[in-house]
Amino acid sequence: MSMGWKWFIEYQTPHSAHMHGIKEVIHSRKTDYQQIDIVDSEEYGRMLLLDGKVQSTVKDEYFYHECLVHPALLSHPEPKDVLIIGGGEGGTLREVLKHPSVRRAVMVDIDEGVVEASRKYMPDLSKGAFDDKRTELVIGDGRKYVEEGKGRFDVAIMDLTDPLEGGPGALLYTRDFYKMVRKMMTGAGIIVTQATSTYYSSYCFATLHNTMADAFGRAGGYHVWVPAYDSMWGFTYSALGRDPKSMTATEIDTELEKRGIKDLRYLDGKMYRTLFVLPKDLLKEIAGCRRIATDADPTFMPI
């Protein structure tokens, strides 16, 4: 963690950064996989940092978690079995469990240190989700879990650390991995992954979009502004059933009401529709992308 006197500096590229005023370091630990820091910030409240990258803050985490989870689950007619790879702080699990049809949520995270620290120091992120009887927490390698083909899933959510060279998640963004996930999915299944900044690493977003389309036959993308990330943040998905992009604002509001989901803080029908509006330059980059991330040649963010 790059920390000066009261300042944490997160670099988006070697030439640009976002500074956060810090009150206090609450928890700091180096695990076998990454550096974990939990700090109290001036602007965003308590923050989880992994390898010097902001993962979640108590002030704006719902921007990210609601948009990662609900487009996939709302477009599925009855999601029952959900696989989450990553998501150690529990925000994704929390949002998944809001859907009453979910009977099993398997969350696989490689770093028990992140889960333990988040439960102890940032319990508002999970809001008891780890104690829900539908939750099956697996501490282990998400890639290995998928390789072993343990079960079938309606929805697969990849809430991973960024694809950084040498990082724990680099091989969870490849065609090889996506093809293995495809074999675990049910007929109307859908996969979604966080797909990095659509500004600072638009080439990475375009590559992941193209990679997923190659593995599944089709793909889509959307993004949302996340203040603590200082960027529009991208998600890519492949749907074997209904395309989330096809759902109207009225359909989203109706589906939320039908499922009894009334406590979303960011998403409603109108906001949902804005997620899929991508700018012309990004659409051009996606259309022109020919690169496919593979195990032998993965894609990385700049820093």
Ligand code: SAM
Contents of the next structure:
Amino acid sequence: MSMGWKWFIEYQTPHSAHMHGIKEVIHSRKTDYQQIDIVDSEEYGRMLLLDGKVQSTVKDEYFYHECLVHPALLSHPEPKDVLIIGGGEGGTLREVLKHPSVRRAVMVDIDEGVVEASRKYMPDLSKGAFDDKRTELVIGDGRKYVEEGKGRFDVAIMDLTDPLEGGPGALLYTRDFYKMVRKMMTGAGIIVTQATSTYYSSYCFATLHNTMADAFGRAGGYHVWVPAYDSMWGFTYSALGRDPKSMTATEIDTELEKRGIKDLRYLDGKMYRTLFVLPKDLLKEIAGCRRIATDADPTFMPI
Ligand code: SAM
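Return one more block: the form predicted in complex with the named molecule, after the form predicted on its own shown previously.
Below is the entire complex, every chain and molecule, led by the chain shown above.
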């Protein structure tokens, strides 16, 4: 059988993978930090890959970006200063700027190459967010930015590449790192991170949940199905103020209306509530998890 495309295979484990039919490679570049590829796929449209791992696709990126950003921002009464670490494509920044109370959004990404390529080849991801007057783009290591402790933030969002051994994000998923972030948070502050697959790397999700609970004295987790990641994708958070899990569907809809946010494509009050429903086996793994990721002993995804 002849096919008009080539296959790109992303492995979830050494024995399981997602195959994507690729029409064309649009951009390929090796930076000091990672291999960047932007490709046109048959099923998901344009996709950003870093070191051979799918980061965002134009077809389903909003599942991930809306769910990473809005639970934290909606549960904060008036988020003004927001810190984003990572987030190269600009989708997280785009969602943050939808909240009218935000007056400053600092985004710190280590790789200018990702920001440049995404702006040029996937402009719908950032939708002008990098040109917004409230945006402050810092090209640098997020760990170093936090170590320097510049500024105070109501919300801190970690939109980082997965914790892979030798990867640029590995030391931004540790207790040591979270304790430094804690010092930068305001009174009702909230921190959220992407926390890997709740299926393929549930132990990693449970470890991050436990690590945040240790660093902040409390933590929560939720997840959403991201088709291109081929998995339920997890997020863990610590809220010094209101727990996002306690927001009702009506409160979410009312808050969205009050803030004039009318263009979400995935989340409304009802969908929001489903994020926090975790299966029994995962809850058991979280409850039984004693592992804490530290700088000396970080947690990694298997692949
Ligand atoms: N949605 C994605 C996922 O989970 O597949 C993550 C999105 S985003 C593209 C990840 C970004 O994290 C990249 O642009 C990468 O350059 C950035 N990054 C990795 N390590 C970093 C570090 N130490 N400091 C700041 N940014 C970092």
